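Encoded as structure tokens, the following chain is the form predicted alone, with no partner shown.
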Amino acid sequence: MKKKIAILGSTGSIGKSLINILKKDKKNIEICLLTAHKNYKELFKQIQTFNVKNIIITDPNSYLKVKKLLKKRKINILSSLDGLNKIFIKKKIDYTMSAISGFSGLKPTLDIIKYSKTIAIANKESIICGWSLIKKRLKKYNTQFIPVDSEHFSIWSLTNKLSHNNIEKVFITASGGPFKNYPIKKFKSITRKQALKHPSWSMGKKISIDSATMMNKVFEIIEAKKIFNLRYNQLEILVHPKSYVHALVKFNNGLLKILVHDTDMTIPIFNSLYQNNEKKIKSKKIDISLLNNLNLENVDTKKFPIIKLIDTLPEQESLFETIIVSANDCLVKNFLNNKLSFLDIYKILSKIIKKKEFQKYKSIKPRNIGQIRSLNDYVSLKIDTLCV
């Protein structure tokens, strides 16, 4: 029987590294849906592909020129993602991909977990922001939930089974990004192509400026604490330069795991996906060198003091992390387009989240998506202004 999967954000790198895998399986799976933005013709391709019956493209432009293009074709052909319940009426399907970037993945995550039996979600803004929303709905759908990024993956991999109890110390690794060696001096002139050159993953350009500040550690340990159930003197991040380590959880009984792969986002991708599987996957071999020389060492707070940033976070569920991540992305969005420096980033960030009418919200849980979304406007609004 064919493994039925959904991919929400098909055009986008897991998507595609997703789409790769699935390519050498042909026979043995059934996409029943791709969903993409503006990339009509990347989506076209996977259409052709697997001769796909179902398919969400939210750009009018793009989703205009798609319908033109398989007007002779018997296909599902939506533009907006609340069509999901027009598609999944029957049984639940097999595995869903949520790869939508941003904050527009949050809704089609948590709608398209009534129809899935996993959902291997890559998408941050859902698991920082609405985390207890997605495990509510989990909780009622039955359905197994598997983190993607590759840290998680590894922690997932390394305590599935096991009680938070068990644990007494998860350290997640960060490769140091562009600066780790470059002098705290030179950091008041960084230019933005500097900041987009990461040493070890490639990656988009908001992710990459993230990794270069260290904010994306801050997202993962939040990620961490939420998908776990631990607290955050549970975690930590260790700089390893190299990224062969993803994570290592030290557990009460005194056994301390790692876990390393290569640099290379199939590797968790395949994992979520065949599941105690006799699947194989090409990788290098061992890397004795690289095993024997780690170098694993504690964050520069000095020359990375957004770390700093998870010391102010609240334990309990709260909207202070949306406001969190909606500055961070305002503020790198201004970087990119020149109208901040890069240490401006840390230095907005630190005092909005600051300010009276942000701290209040330390102590006010998610109720709904439209709470989470009025309050991400509303954030951007207000870093906007300060940017002009």
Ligand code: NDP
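Nothing here was measured: the structure is a model prediction, and the numbers come from that model. Positions refer to the first chain, counted from 1. Think of the rigid core as the biggest set of C-alphas that the two forms share within 1.5 Å after superposition. First, how it differs from the form predicted in complex with this ligand.
The two forms, fitted on the rigid core, differ between the two forms by less than 2 Å at the CA of K169. In a rigid-core overlay of the protein, N293 has its C-alpha displaced by under 2 Å between the two forms. With the core held fixed, the Cα of N160 is displaced between the two forms by less than 2 Å.
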Second form
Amino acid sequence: MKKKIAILGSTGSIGKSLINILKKDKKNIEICLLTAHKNYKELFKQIQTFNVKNIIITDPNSYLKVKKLLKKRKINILSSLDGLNKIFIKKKIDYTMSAISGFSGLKPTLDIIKYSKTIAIANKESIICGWSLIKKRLKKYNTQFIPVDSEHFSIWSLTNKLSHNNIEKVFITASGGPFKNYPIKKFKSITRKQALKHPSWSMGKKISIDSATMMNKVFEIIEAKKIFNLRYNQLEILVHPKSYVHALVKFNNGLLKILVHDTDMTIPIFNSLYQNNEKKIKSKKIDISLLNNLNLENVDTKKFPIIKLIDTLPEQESLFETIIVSANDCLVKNFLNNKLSFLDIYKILSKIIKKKEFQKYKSIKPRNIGQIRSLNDYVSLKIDTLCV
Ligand code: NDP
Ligand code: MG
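And the form predicted in complex with this ligand, for comparison with the form predicted alone?
Once more the chain from above appears, this time first in line as the rest of the complex follows.
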């Protein structure tokens, strides 16, 4: 039987990597749903390749363009992600990829769990802000969850079927981004173009900036804590510019397991899709010279003070994580629009989250998506007014 697949965010970097994997297995898969925001041309190509019957495209202009392009075809075209319920009424899909960027990914991720046997989640906002809601739905609908980010996929692979009680410590690696060896005195004049140029990974714009500031690692520590039910003091970051090792897990039986793979998101995505080794992937030969020189080191917090935010996070799941994500999201947008300098991102972020009105959220647990969304709107508005 054909594997039924849905991709939320099929036109993005993660979505396209998955599409490329699926192209090599066309006869065994059926794509039930693709979603995009603006990139109707890429979506159109994907529809043609896979004969997709359901699509959602959320940008109004792109929706109209797609409608026109597909007017003679029998394709269900929706303009809102709230329409998921209209699509999945019959059998559960085998594999869903949640790869929309930003907060817009949270609601559809929660909604689609009900219709999925397995959900692979790349969208960070879902995990950081909505983990308790996701966990509840995974249990309710008996859906398997697989993290897609290379570090979390590695931890998942190393610890799969083991209890979190067996884990002593988890180390996630960081490439160090484009500014690892850049002189600190030049940080004030870092440009958008420089910040977008990641040395080892090819990714969407937002996550590339988060890698440059190293906020991405703050997010990954929060995600790892939630997914694997750990304490913050069990998690550490190691800088590893070659990005060959993705995670190291020290178990309390004395074993240390390390997961290594090429710097290519195709590998975790491929393995989340084919869990039973039923398919082969082409990968590079083992690079012994890289293995001999792993060069793992601590983060330079003078250059990347954003890492210190981890020390301010509450152990229990709270809405404070939403504040950090929203504030950073908005600051990155303003940096990309040339309204802020690179250093302003951390400067404003650290100032904002210290405010009493936000600190109080450290003891408030997220109860529903409405609460997360309105807090996100409020924080974004607050930052935008600071940036005009
Ligand atoms: P991209 O920016 O490349 O792609 C984002 C996708 O989401 C596109 O399909 C885009 O549509 C869609 N989208 C954007 N805004 C909206 C919106 N408002 N409503 C609906 N759809 C929207 O991101 P990535 O693929 O790089 O990342 C996706 C997620 O995965 C992010 O949360 C990221 O942090 C996470 N991630 C990414 C990694 C990577 O290597 N890229 C690694 C680990 C995690 P369109 O293009 O048509 O406008
Ligand atoms: Mg990562």
